[in-house]
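Read the single chain below, which is given as structure tokens and is the form predicted on its own.
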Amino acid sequence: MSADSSVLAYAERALEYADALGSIAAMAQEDRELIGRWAGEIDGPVLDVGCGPGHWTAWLHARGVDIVGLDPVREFVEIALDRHQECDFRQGTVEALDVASASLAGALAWYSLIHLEPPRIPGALMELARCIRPGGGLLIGFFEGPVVAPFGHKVTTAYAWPVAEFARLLDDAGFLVEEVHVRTDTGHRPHGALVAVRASGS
């Protein structure tokens, strides 16, 4: 699955989405615990990579977060700024960012890499790691599984990751991984996140 046909197929379906999902009330209680608390530690501007229809930008804007919302659908950058028009959003790819070299204190990037192909994951993470100034933060979202494997995800195809694999991948992207959180909530498939710190001198 192509990052164009990823954007193609939640472009058809961003409203839908964002009507379903594009809330806070709609995340699970341990995320907001999650995300509230490692961006409570974050000093300095955020980047909400992958944003989506902005819920989770918007919450954290609220709690003080310096943050900006990116996503490369055009139409959830629409939907995010007509209902959260207190913040910042952008269209973008988390393989281009437009951001300058260690320019962010941290990034969030809560489900927004499931669906690039496996051998894409490594540049992605570089290119995080080229705008994240050591000492700053990244928290991954993920779907977890005990081998990389693509998946029928509802809008179209995903892949989920060993916890082991992504924090090696992380690793030799120049992150040190603090933290790792894996659950299965009834109903929904395994999840898996982490929470990495970009490393000084690499």
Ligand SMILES: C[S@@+](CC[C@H](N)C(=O)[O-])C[C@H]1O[C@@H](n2cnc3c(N)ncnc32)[C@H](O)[C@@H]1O
Given for the second form:
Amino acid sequence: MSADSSVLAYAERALEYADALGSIAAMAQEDRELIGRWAGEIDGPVLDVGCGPGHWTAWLHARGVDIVGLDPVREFVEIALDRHQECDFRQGTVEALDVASASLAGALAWYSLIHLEPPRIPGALMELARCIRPGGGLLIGFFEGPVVAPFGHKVTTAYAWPVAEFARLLDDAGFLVEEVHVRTDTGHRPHGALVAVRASGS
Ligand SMILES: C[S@@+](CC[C@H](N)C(=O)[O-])C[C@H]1O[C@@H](n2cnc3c(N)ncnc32)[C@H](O)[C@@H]1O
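Now show the form predicted together with the ligand, given that the preceding structure was the form predicted on its own.
Now the complete complex, all chains and molecules, led by this one.
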């Protein structure tokens, strides 16, 4: 697997990140509600793409979701396997998922597409579309902003996206966007989330 700059940056700070943000308690209540509700409506295998230290994977597994966590950072996979031994975690990238076509009932990409340079996003969404079966779900969380723009995220460069722009790329990749969520929590950058369904016949 090629080690891009975000993978190298997270590898260096994986334990620090896991200790600061690798727990459900550190996640916003609104996000728990959205992710829990979304996953509760999915029947079948789910991939937590860019799972980091694995807290969302473990939380959803405990709620009965058939889920595997995947991250390109070996250090995150090792931490996740150690902290959540009941769960399955693998190393991999969203751009080349080692998953059979149309085999997933859903994919969660929670703040894991934020570091991809914008020209890489359509390919990543096409790969997710390949793996998610028609009618299957995709939930994406990201930094929201008025234009596509990079900024100095604490770990490595990230990109903010207008929800409409991200929704258009989802549409191009064969998804139907069903829900759009935007909010700004005090002390945080604006947040966006899109709930989409893999369209049939595209
Ligand atoms: C901000 S963290 C989010 C982690 C976790 N999803 C969460 O919500 O806490 C970004 C994650 O994206 C992962 N990531 C970076 N590039 C990726 C890629 N090409 N494919 C999948 N995940 C990637 C990083 O390794 C890191 O775990």
